[in-house]
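First, one chain by itself in structure tokens, the form predicted alone.
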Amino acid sequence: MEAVRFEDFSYQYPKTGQGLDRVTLSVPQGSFTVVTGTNGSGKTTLCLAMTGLVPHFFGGAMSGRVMVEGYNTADRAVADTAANVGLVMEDYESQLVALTVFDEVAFALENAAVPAHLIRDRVLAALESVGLAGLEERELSALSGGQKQRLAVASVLVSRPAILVLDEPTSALDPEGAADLYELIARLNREQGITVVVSEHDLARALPHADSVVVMAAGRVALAGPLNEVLTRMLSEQVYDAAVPSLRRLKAALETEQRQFSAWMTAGEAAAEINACLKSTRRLSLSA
């Protein structure tokens, strides 16, 4: 099934102009897919389509149509389609708005007019998931980088969407902090079965995770579908082949010899992996 459709869809800002040019494409339900593409290529506008945003707070034109959960974003308002997406903006901590942890999970719930009883159990629930369990009476001014980007997550969170929609989540955040917010993420893709959309430039950080890539360029699709399928493409086809990290730019090379090897997630399996092929020449080497 899908999360999300986009059909033969265009938009443009009411200055720039720039946005999205015919763009048609599927975002399968349950699946963690990183956009990726330069600064202006349209990742951005892709994900703000999702949630409404676009058109309905930029104005702007627009042409085609964009489905989530199968409801029209043009025909409902911005909060109705929250109800299926959540966005943590590159700018998180421009969403948070409360003074405390916990005020600012229950801040959407009081909004949604959840009964006062229901809201701390989902508020302890959501805090929980992204390991921020006890802190809920500390101030947002004592928070880390890292403890605000999980609090705006747990904040689109408690109100349960189907989809979670991330924009440059990483770009404020240390290494150790990115990998552990990614961890996170994937970790609610797996367990709870959230539909999972990253814009991302540095795609060595997300790929470990992911399934599908979108790559972007000058507001069209220039290649979209799965993740080894994709990264393949983006450097026989030089497609912002830039950005293809060097694990899998080894691999490509390897295989161009005759050699074929696994899916590489991480450094540590293409160690593996590349020690296993040398030792198994070595063998056949000496037996010659």
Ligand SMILES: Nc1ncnc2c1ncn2[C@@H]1O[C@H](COP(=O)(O)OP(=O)(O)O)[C@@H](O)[C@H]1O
Contents of the next structure:
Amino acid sequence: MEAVRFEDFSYQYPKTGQGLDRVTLSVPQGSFTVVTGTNGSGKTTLCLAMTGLVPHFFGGAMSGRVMVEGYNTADRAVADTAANVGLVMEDYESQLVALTVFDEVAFALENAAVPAHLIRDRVLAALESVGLAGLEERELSALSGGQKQRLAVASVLVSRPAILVLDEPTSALDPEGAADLYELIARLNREQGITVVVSEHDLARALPHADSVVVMAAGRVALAGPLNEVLTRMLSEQVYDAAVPSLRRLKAALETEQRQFSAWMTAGEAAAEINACLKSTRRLSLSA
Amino acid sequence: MKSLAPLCNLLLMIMVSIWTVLLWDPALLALLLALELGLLAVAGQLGKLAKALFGLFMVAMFFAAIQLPFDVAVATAVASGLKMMVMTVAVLLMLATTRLPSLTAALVRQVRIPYEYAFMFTSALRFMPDFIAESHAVREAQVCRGYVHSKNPLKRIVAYAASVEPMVLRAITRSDTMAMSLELRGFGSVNRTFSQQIAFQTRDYLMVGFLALVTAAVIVCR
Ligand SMILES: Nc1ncnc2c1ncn2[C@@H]1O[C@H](COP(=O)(O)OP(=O)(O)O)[C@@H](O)[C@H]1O
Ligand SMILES: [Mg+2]
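Would you mind giving the form predicted in complex with this ligand, to go alongside the form predicted alone above?
Every component of the complex follows; first up is the chain already shown.
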């Protein structure tokens, strides 16, 4: 079954009229999907549509529908859809509303009227699963950026959603922090079977963990499907192909050419021959 | 103190303030102040607050001193300075020994203040450090672009005004994100639970009894 399904979904924001254009897409259950594309291509809007905030929060015109675990998001309150989909927004700092770590994670449970004696264990388990165990009494202002982001993840995980959506989670992190965060998300995906959707303009960061890719362009789905297939098509159809990591491009170029190489003796020889090969396909040049 | 229910701590603060209004004997007020400082020490906050307390002491002295030229008895002037200190320390004591989220929970559940109002108050505190950090960042950016902070107060006001605009813009997008976060997490539901321990226990009832006794004594002794 699909975790999320867009059926011919179009949406326009009230003021700009921009948004999504006839999106048809399915996110398989248990998958790790990366949504990529240039700035303004519709990644954030796609994420918000999975939570029902588009259109409930913004208003605007829509047609078609978005189904989340079998429910139409248009027919449900945002807080109800949030029981199925957890969202970590790009500006995750502003997503946090409480004074202390414990209260932040408990917030959604308290609002959902979960009995007080059940809250503590669930909060501690959520903190444990993002590596923040022991920090529950900390004030938010005493956390680092990376810790705040993990806290934002814990604060949605505590509602036990089957799907976790993260919008540009690494845009404020250094490469090391980004790698750590992807490790964490991949572990949640692997060990708890949570379906993960990540929007990421820097495709290379997400690639080691992803199994499917969606490429957005001007509010439409340009390409979608299993990782290798989509990467190959990004190159051959030249859709956002600049984002494909260079080794992937090299692989694709070599595979399409099916070329034989001479017996390389030095790195210089190898580079020269590979560059000659790549130049003939006009796709990339490799610096030695 | 830390082990008292938050509402009990609040009640303690209010009752101490009432006694302070009723009492005019400098010796009794000084005793009350000594008790408060003792409690602050027990709560481990005395060292942290020493500087603020000293400042407060100076202000209270000044307050007492300026009354003397107006033909006020020395004892009365000293008492009014002490009153000021006792009340302020009572508030400090309450804040030092009560976690704010617990106090919020108590105000909503036991005093029946609407949760939305209590939440507005805590979220203002939540975003205060962020705003301060942002205003520093904006001013640093101004300095980087060659802005010199002048001693002229008028120019300083203009400089502050220039840093307001980017902060307001940021605050608007921020409040949108926060509003979305609140909606996602079911804020505003009717049946809310609070995970904080706020219920009265035996020691809280004992404290309330004690407060009532002292209040009665204060009224009788007047
Ligand atoms: N709140 C909004 N109101 C009006 N238009 C918006 C809003 N948010 C985004 N848009 C427009 O919708 C389009 C898609 O934006 P977005 O989903 O944010 O793209 P991305 O996340 O890929 O950068 C853009 O043209 C953008 O200008
Ligand atoms: Mg975006």
